[in-house]
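Next up: just one chain, as structure tokens, the form predicted alone.
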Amino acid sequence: MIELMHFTKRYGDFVAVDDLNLSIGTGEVFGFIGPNGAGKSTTIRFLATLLRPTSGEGKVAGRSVTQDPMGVRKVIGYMPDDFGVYDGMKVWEFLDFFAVAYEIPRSYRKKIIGQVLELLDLTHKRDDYVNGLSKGMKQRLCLAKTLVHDPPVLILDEPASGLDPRARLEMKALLNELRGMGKTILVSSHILSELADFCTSIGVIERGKLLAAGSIADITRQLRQHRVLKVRVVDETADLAAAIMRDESNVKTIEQFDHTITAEYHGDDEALATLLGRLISSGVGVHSFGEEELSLEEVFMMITKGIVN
């Protein structure tokens, strides 16, 4: 659905953004990560036609980016980082600005808003100025006039920038519902527990390169030579579950704590059941069993230490 291939942007000797390769299949919600000046905003502006490429193309739902801008514009609903509302507008006219400016028909545009406006749950707003509103309702009115011609493909800089903690979980929960409705959705971020809870996959991007881009689970098992194997067991049996997993070839070391083991596992998922069958076999009173997962900020971090190149 969205494609970079050899992106690269400089501003004179400045690389914005280098070489940059990348591909969002239909129905992915991408986190785009990276500090503030890392190159997101940059990539993403390219996408929605607003900057040409010092070198590379891109196409979103087929379309060029360099040579059918205008195709593009109708696919994707933008939301930059930054955005400005019409003073004096009400905020069913701004949504009917956006319409218009979209050729949506006269007898559909009514129609259409009072949709957006309940989906985002505006409706109540319907007859207020614009610039009376909230930070937190002009951001979800930004986010409205993106959604108003329908488009297949969402691209988010920063949508939670600014807002409160409540704001934000606000938006968070509207980024799951559209991807409940099968959008495809770019999202930028730098602030990393936004984006852990939906992204499908994620993207890494430091000094305008792409350090990895992937699902998190591949990128985690690209961090990671081995599984690390995290059981929890009742407080009587948790010197036996220690002397099993002791036994496996499988475990390399292990760590026990009251009734919570910790060990590090080279096996394979089909040998990860037989070691569960056999606790359980043996009389282990197995509470949890499981992996051990990075957070989004342990990925990042072991990322851009240079640990994937």
The other form holds:
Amino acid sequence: MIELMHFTKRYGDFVAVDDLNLSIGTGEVFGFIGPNGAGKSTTIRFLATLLRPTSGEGKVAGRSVTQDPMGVRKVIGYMPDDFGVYDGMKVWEFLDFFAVAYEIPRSYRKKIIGQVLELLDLTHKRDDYVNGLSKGMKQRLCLAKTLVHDPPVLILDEPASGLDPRARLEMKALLNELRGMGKTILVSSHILSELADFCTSIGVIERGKLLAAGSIADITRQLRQHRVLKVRVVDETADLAAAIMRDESNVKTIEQFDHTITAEYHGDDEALATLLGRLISSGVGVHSFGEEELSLEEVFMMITKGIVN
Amino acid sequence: MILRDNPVLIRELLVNLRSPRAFALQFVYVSLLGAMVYFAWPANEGQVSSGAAQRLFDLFFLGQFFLVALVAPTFAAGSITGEKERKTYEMLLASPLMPTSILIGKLLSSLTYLVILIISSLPLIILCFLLGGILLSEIARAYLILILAAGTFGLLSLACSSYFGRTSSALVVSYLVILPLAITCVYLTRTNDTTLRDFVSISVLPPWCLMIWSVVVIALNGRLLRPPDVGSEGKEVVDEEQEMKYAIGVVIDRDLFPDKLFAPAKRTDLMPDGTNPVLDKELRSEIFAQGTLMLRVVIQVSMLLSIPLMAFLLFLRPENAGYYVSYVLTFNLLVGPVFSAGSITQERERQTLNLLLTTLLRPGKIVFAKLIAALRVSTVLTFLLTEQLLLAYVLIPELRDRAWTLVIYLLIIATCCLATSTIGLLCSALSRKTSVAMILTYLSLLLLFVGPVGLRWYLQGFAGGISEARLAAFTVSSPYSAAFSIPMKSSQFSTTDANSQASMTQQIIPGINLPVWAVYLIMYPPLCAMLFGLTYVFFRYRWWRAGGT
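Starting from the form predicted alone, produce the coordinates for the form predicted together with the partner chain.
What follows is the whole complex; the chain from before opens it.
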């Protein structure tokens, strides 16, 4: 649905994005992550047809970003990271303005505006002035504006930045709902916990270069060739458990801290089950036994530290 | 703290003065003045004429006074509203800086560049003194007036900047407040009665200016200390009905004529199909988004000022109708760009441009809507002042006999409205900031509208042998010249008055003599169309940039 082919953007000597290649399938929710100034917004602004590339090309729903910008604008809903609202307009007027700008006939507009207001839970704010809305409400309104022409692709640049925890959770729920509606979503954020739950894939960008792209599981697998095993036992059997695990050929390194043992494990699931059986049959009081997952934060930190070539 | 180590002053001076543009502009300014003195300089000592020196001095003084009246507000009116627009106002107020420090910092930084320009002309004025015919005290008096005017206009603009939320509103009200003061000041200080002139310049102006400064500083200090315009976001919304309830003087009713011409009523239902949403938004929402105060002040002050002008220039001396038209043109010159010069830059500053550009609206449609909206508001407000002209033509037989001149006057005013809006929009497409667009617009208009009049005056005094018709050719871009080229005195109708006839006509096509006003009216519509085309190109390739390669 979204493709970037050798996209490069330079500002004089400064390379904002360097030879970026990316492919996002239909219905995917792609999380674009990277530190501030990494090139996320530049890439997003290019896809939103606001920026000319130095070289390269992009396609959205098969339409060329550089050759057919109007075609691209028809199929995308773009929410910038920083945006303002028009003063002196009511919420319904604001949505009507964009609906007319997207050439939606009047006969459909009333219904569509009602639907997006309901979806974004803004119906009670319909007659409020947009410049009087709170930050969270303005974010919702901007999302409502991006949905008014029912685009199959949503390009959202930091949609939850500056929101309070409640508004952030609500925004996350909304994005989940949009994902359920089958929209292809490209969402950027530097608050990684926001993306981890609902992104089907991620791309990590730093200093204009795409360092990794794919599902979180795939990237984790690329990053760690081994599994990390975490075992918590009742206190007096901790040494015994550590000794049994050291004997295990699949265990490479082991760390013991009080009654928690962390081990680097190279075996398969069957060997893991056998190990658990040995621990229990040896009288170890196993409190918890499981594989430690990498959080998106850890993935991000490992990638952007240059661990991945 | 107020002057030394004033962070507001230091920051703004650094930003304003370190740019190469500031030096380039000063260089151009001094070169221009230098060239004027150079070409006016007599070839040998024997040719020194005191009249010539006086003319040069007058040109310098009036030109610089006009510059002060025009530029001081463009710098000062945006200094506090700029903080509000950039959302740095509350941070500034919450800092340990005293209101006086903020005020002095803002004022001095706004005026420093202007004062530098004025002072840099001083050596050239001294050269005029060497020509003879001008007293040193006269030069000192002129510079005193210029500095007092810069301070007063700057402070009044700063006050407007504090009272309004947007630079455009602050600017237009500043101009309207300054206009009567500037007219009075020029009239009193340029009068032929030397006693009155000296009395006004030395005994009246300084104490009055000091009084205005004190009152404004006290009022502004109070506002900065206990600002009534900061707080919750909800306060950004102005309730129009509530505002009208407490309005003093003119009340704007969007359902009534002529108010509905510039501010149609707000929609209660969806826009019909085929509506240009940008035009609809500009006229129905944006114009009153910050309340009606700005427009009410504009209408009331301009109307109030027009009454004595109507009495003196239309009813007592009908042959001076051109001067009244000049007032209307000046009003448009000041107010017109406010609605157009910020129309594209403000979208950028308020971060709504990206939202607009990613819709299916074509750049031509956006730019056209912006032009029509600005033109409509500016034209209606300007034509409100032509009621007096119509009244005079109906009531005064002398004018009634020349009804055709009324049509020409109205056409000149309409063309002027078109020009100010188009040039403002072009500058808005060229600039990144509203303040820059405003300054660029006013400088362009000054060059087109006022510059030619000054040039003619200059050439009349120093370039002998240029025919009246040739001189008139230099002024065809000025609506003022066009207005004054309409024959209003009985003698001007006489075909035997060859000199007068020559001054009023211009040969644009060999063999066809046309009056200056006709050339002006023929020239501007295609020029405006060309400027609009340029605006489209700049907007298309500067902002709406994605398409094509």
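Note that the coordinates shown come from a computational prediction; the quantities given were computed from them, not determined experimentally. Whichever C-alpha set is largest while still superposing within 1.5 Å between the two forms counts as the rigid core. Residue numbers count along the first chain shown, from 1.
Superposition of the core reveals a Cα shift of less than 2 Å for residue 50 between the two forms. Core-superposed comparison between the two forms: the Cα of residue 238 travels 2 Å or more.
Taking 2 Å as the criterion, residue 287 counts as shifted between the two forms: its C-alpha moves by at least this amount when the rigid core is aligned.
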